[in-house]
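Take a look at this single chain in structure tokens; it is the form predicted on its own.
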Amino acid sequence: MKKTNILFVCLGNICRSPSAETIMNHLIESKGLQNKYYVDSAGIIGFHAGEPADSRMRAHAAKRGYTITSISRQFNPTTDFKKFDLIIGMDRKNVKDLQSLTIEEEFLHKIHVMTEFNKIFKEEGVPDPYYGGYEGFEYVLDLLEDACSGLLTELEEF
């Protein structure tokens, strides 16, 4: 059985996308679906490549029982568009950046915005908490829990 490959993308791959990766993997594991999905994350820019997720995001996630272990990497248009079935940007800017990096038009259908899958929150995108305070990190986790749950539900309905 071929796995569905999902890639979450934000600007630097240190706050939002590694959190989405962790939350999605948690949901997948809790439902025993590891054999159906592969999840990863990346950043539009490579400034933080090789670094762990932001320590504040890891701390907030840990309070909810998540352990963010992913290491930042830059999105690679040459390989990522071919490897991943879904490429999910955290906000509209990430989506536009991904669309501009698309090497073949046939890959455009793979690109989505994270909040497209929200069931509770009605946001246009997941805001970057990097320059904000406590509330920003918590709100991002709320949005991502909602969107990841909605995404998995949608995938399992097909």
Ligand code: 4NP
Given for the second form:
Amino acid sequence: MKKTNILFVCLGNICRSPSAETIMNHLIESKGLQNKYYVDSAGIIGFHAGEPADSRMRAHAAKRGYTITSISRQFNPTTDFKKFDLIIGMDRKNVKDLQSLTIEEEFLHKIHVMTEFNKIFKEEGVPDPYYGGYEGFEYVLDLLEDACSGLLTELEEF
Ligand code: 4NP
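Now show the form predicted in complex with ligand 4NP, given that the preceding structure was the form predicted on its own.
The next block holds the full complex; its first chain is the one shown before.
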């Protein structure tokens, strides 16, 4: 059976989307669903390409038992729109940027915003924690745990 390929996208691919990738994989593994899903992440910009995730983000995630090993890469419109079934931006700006990279209806339908899948937190987008403090990173993880759970529930219902 073909796997469902999921790509999480933020601006730099060092804070929000690598965390989403890690949390989603953690959830998938905890339910033994590894044979059904492939998860990756990318950034709109390539400024941090080749770098590990932000050390503050990794430290906050580690406190919750997540090890973020993802290396930053830039979104590739030529290959990623074809390869992934779901392309999920962390905020509205990420979604707008992704939409501006294609005119194909088939690809536009794949683009979503992460907070669409939240069940507990009602928020319009996952806020960028890069220039903020402690609470910002914790809030990102709260939102992502909620959204990943909502997303997997939705996928498993079909
Ligand atoms: P992210 O956070 O999009 O969640 O990875 C950011 C990381 C780096 C930058 C912006 C946001 N930056 O401008 O370098």
